[in-house]
Amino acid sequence: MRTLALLTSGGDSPGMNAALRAAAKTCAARGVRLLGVRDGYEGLIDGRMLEVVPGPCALLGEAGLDVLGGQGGTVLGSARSARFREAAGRAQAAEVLRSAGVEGLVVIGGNGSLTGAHALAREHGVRVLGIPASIDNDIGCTALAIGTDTALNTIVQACDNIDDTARAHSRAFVVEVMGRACGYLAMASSVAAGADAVLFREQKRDEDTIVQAVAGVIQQGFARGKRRVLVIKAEGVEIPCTRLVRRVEERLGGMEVRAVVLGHLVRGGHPSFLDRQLSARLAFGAVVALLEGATDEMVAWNTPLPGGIPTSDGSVKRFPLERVLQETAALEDGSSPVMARRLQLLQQVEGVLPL
């Protein structure tokens, strides 16, 4: 292969730029040209591509790739593409790649992005390799996706800051984090931040049950002499944070409870060491796999599932995109053994968190 292309799609994740840097350097070392696609699949349809090389380049300016790995977001940009959802849009994207001499495409993104990559491979024979990137960690076959670790660090730091003021005034806080279809961020951060309780969609609790549980945790915490009570809530729990707090206050007879919605703060920031390492190793694996003739696959990090195609990196395996998408759907509907293990672990510590 002489020319590859790379795009970032879906929600941005810290580490996407580190993956682009690693892919560009890997290509340069093998004498392969790399084109960066602007604004995801929408930019691909329009043919908005620039060459990415070590050193100064049109995309990155004089700083080039050197500073790219430490930047959050995605320098290539990302955008939703209604056109790409249509067969005609995918056909146009495939034609753009052929006209530009692109022989392989790296797609960095989440469920929707990988679904698009699978469609390009299946419908038009485009050689594609996916790299999982999602702060929600909701992609099948991989233990971690790009951006998850940084998002968790951001949440924990925010909760530490909230703890300071909560203890000063002896207050309770409900902190909402991202995670619409998957509660992983809430689950993992609740343990790391020392929360008293955690709420996530997969618990399948109705509103009244949630209000009762949160009020009970707050009441019991202060009765034991605690100076702060912290509840972490995933956005996938349908009751809005402000309404939850209002109903809890009413149940507690007017006791003041504060709500904090971290929102997109969770998505940004400089990628952590783990996300930079993860991104670089997955990008290397994806480029090498394409050059070796692989297609319609995703590179996965320390997979929690059996199988997968080994690579030269013991922590990286390749899985067919069809299996990845099936496992992703299973994570969302709760039928995945991975989700079952997560829920079992949280149930075991449920009585420990409030202490």
Ligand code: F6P
Contents of the next structure:
Amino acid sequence: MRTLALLTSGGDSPGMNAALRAAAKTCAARGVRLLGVRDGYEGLIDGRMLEVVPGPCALLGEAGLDVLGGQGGTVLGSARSARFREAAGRAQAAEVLRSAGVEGLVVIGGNGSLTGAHALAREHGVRVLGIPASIDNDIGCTALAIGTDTALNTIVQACDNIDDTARAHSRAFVVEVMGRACGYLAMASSVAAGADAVLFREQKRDEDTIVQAVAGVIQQGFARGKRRVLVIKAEGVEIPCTRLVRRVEERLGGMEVRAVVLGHLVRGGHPSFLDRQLSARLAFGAVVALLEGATDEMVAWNTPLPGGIPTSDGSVKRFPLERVLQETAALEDGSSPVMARRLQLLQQVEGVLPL
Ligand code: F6P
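Having seen the form predicted alone, can you show the form predicted together with the named molecule?
Following is the full complex, with the preceding chain placed first.
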């Protein structure tokens, strides 16, 4: 293979640039040209591709490659492409790749992006390799996706800051974190931040039950002499933070409770060591797999599932995208054993968190 292309798609996540850097270096070491696609599948459909490095028209000079790994976001740009969801858009994207002489495509992104990669492979025979990237950690077959660790560090840091002011005023806070379809960020950060309670979509609690539980935790916490009570709520719990806080205050007879929505703050920032490591090793695995002739697969980090195709890296295995997408759906609908284990663990700590 002489030319590969790489795109980042869907919600950006810290570590995407580190993955691009590793892919560029792996390609350079093997004499392969790497094209960077602008703005995900949107840019692919329009043929917006640029050699990553080197050369006067390159996206980055050698120095650019050096600094790239520490930058958040994605230098290539990202998008959620409506056109690519249509068969005509995918056909055009495949044609763009063919006419540019691209023999393999690396797709870095989440569920929607990997679904798109699978469709390109199945419908048009494009050789694709996926790399899981999503701060929500909602992708099947991999223990971690690129960006999750950095997002968790940001959340914990933000909760520490909120803690300072909460303790100064003996206040309760509800902190909302991203995670529309998956409560992993809330679950994992609640333990690390020492939260008193955690709310996530997978608990399937109705609004009244949530209000009652939050009010109870706050009341009991202060009754025991605590200086702060911290509740972490996942975005996927549909009751808006402001309404939740208002209803809890009413129930507590006017006690002040504050709400903070961390939102996109959590998606940016310099990638952590773990995310840089993950990104580099997954990108290396993806490029090598493509060069060895693999296609329609994703590279996974320390998979919690049996099976998978081993690579030269003990932490990286390859899985067919078909299986990845099935596992991702099972994580979302709660039927995956991985989700069952996460819920079981959270149930065990539920009584311990408020202490
Ligand atoms: O990347 C996934 C995610 O972070 C979700 O948790 C969140 O709901 C969504 O992205 C927000 O997307 P947007 O940037 O399009 O508002």
